[in-house]
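Below, in structure tokens: the form predicted on its own, a single chain.
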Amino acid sequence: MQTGIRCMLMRGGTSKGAYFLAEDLPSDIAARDRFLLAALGSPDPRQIDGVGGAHPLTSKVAIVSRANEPGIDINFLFAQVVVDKPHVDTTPNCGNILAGIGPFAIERGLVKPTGNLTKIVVRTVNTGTVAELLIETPNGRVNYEGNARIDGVPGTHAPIPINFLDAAGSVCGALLPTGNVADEIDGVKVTMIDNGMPVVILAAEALGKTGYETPKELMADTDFRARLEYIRLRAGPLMKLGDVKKQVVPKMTLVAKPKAGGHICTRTFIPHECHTSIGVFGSVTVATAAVLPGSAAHPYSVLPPGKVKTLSIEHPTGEFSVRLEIGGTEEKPVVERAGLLRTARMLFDGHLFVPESVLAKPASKKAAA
């Protein structure tokens, strides 16, 4: 016998995930996580017995509910289902999966369309981050077709502008959790920063790399990866994250001078796989570091003038544009607002099945919905 739970598979940005209503999932955390592991097929490198795509970017979950606080429409709990380990991590944000929350909320009837454009304010439960999404809804239906293109996704789709309202320090408690724009770990200058995603930024050349290598080339260098992980584990406690050995944060980003007309070049580890592009919150955080004098990213950045800057963050498969509104002074700039453009598409809607035995195991602590 099997148990089926309503599920919508969606592409959000350059990621793909299973979207659920919170009310449809078990309220017990342990039972919920067992279901998610079985549903996506973890732990297994191929996720052959589930709907996961055998990669961190396609092994993600959105758990969605109506919000009950003024000014917020939707609560969104993000879950990263680890591919090859029996672990579900709800520590980080995911801006790509966030892009699908607006369409999902409308498709499920949580939000009613308001004319040709519907604004939805979403709180990411993991970190408290609030974002404003604009969804095209002509004739009261979500539009998925359009001319917006993002690197890492074939074709064009309807644009989903996203404005982050309070991302700074969302996970670590402060934009610069150590209080410093730069620190040193294992003889390497690093910037530990959180503008929506905890990221450790360091120069590629500091670890003997150009920063232009392919993900495959970087993944093949086991000595390099071991040193990168050593730095990550040292950074965890300094960023107020504790022991991060089993966490997917902080991400690690190598930076180099741009070489394709952008403003900075990146190679990001999430945290053990080299990203084929760069995550939404990761790109916002790197862009923020780029404008901070003294950071590990600043010397490798070619910054446009003005208080409002659109930074093109180069990555292995293209670029990611981030719009920053800068206040403060030239010596001490402050990022007052960050925004970007994503797209999303509904792929299928139905029921996702797991063996009944998965949910029949003894329950433990209750979920904090």
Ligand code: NQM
The other form holds:
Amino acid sequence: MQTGIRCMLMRGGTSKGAYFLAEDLPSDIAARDRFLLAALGSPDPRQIDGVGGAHPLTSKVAIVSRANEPGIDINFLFAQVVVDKPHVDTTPNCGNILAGIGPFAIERGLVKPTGNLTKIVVRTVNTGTVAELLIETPNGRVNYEGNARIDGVPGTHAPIPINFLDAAGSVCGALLPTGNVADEIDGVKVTMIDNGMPVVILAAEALGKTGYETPKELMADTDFRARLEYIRLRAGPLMKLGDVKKQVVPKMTLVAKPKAGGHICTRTFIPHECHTSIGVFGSVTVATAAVLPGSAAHPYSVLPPGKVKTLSIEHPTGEFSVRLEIGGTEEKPVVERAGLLRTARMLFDGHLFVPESVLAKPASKKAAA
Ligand code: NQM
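Follow the form predicted on its own with the form predicted together with the ligand, if you could.
Expanding to the full complex; the earlier chain stays at the top.
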């Protein structure tokens, strides 16, 4: 026998995920995670027996409920379902899957459209971060079609502008969890920073790379990847994340001078696969590091003038624009607000089935012996 749970598949930005109402999923976390692993087909490098896309960017889940907090409409819990391990990680946030929360909340009737544009305030439960999403809702329905283009997604779609008000220290407790704008690990200058996503930023050239390689070229260099992971594991405790061996944070971003008209060039590992573009909070965090004098990113960035800057972050399939509102002083700038543009599209709505036995409590080892 199989059990089905109501699910919507949605592309959010450059990611794709399974969106659920919290009330439809098991309330017991162990049972919920068993369901999610089976539903997406993990652990299996091909995720052949589930709807996961066999890559971290397409093995994601959104768990959504109405908020009961003034000023907040929706609570969103993000879950990264690890492709090849039986692990569901709810430590980080995902700004791409976040983009789909607005349309999903309206499609499921959690938020009523208000005219041509509907503003939805979402709290990401994982990190406490609050974001404002603007969804086009002509005639009381979500509009998915439009002229907005984001690199990494073919075609154009309706724009979803997103503003973040308070992303600093989302997981690490502080923007610069070591208290320093730069540190050294294994002889390499790094900036350990969290403006929505814990990221270790380091110069590509410090690891013998140009920073312009393709993800495939970087993935093929096993010695380089081992060194990157060595640095990541050392960074984890320094970033107050503890042992990060099994965690999907911190992410690792190599930086280089821009070479396609942008303001900085990046290659990001999430944390073991090389991203084909760059994450949303990843971009906000890299952009923040770029404006901090003394950081590992600052010497590689070409900054536009002014307190309000739009930084174009180059990545393997194009660029990602982040608008920063900067306060503080020239020596100690403070990023007060970050904004960006995403798109999303509803792909499927229905029930996602797993074998009934998946939800049954597994017999304890003692009982089974
Ligand atoms: O940084 C990839 C993505 C992400 C996460 C990752 C994201 C973000 O591209 O907010 O969006 O870093 O694992 O979806």
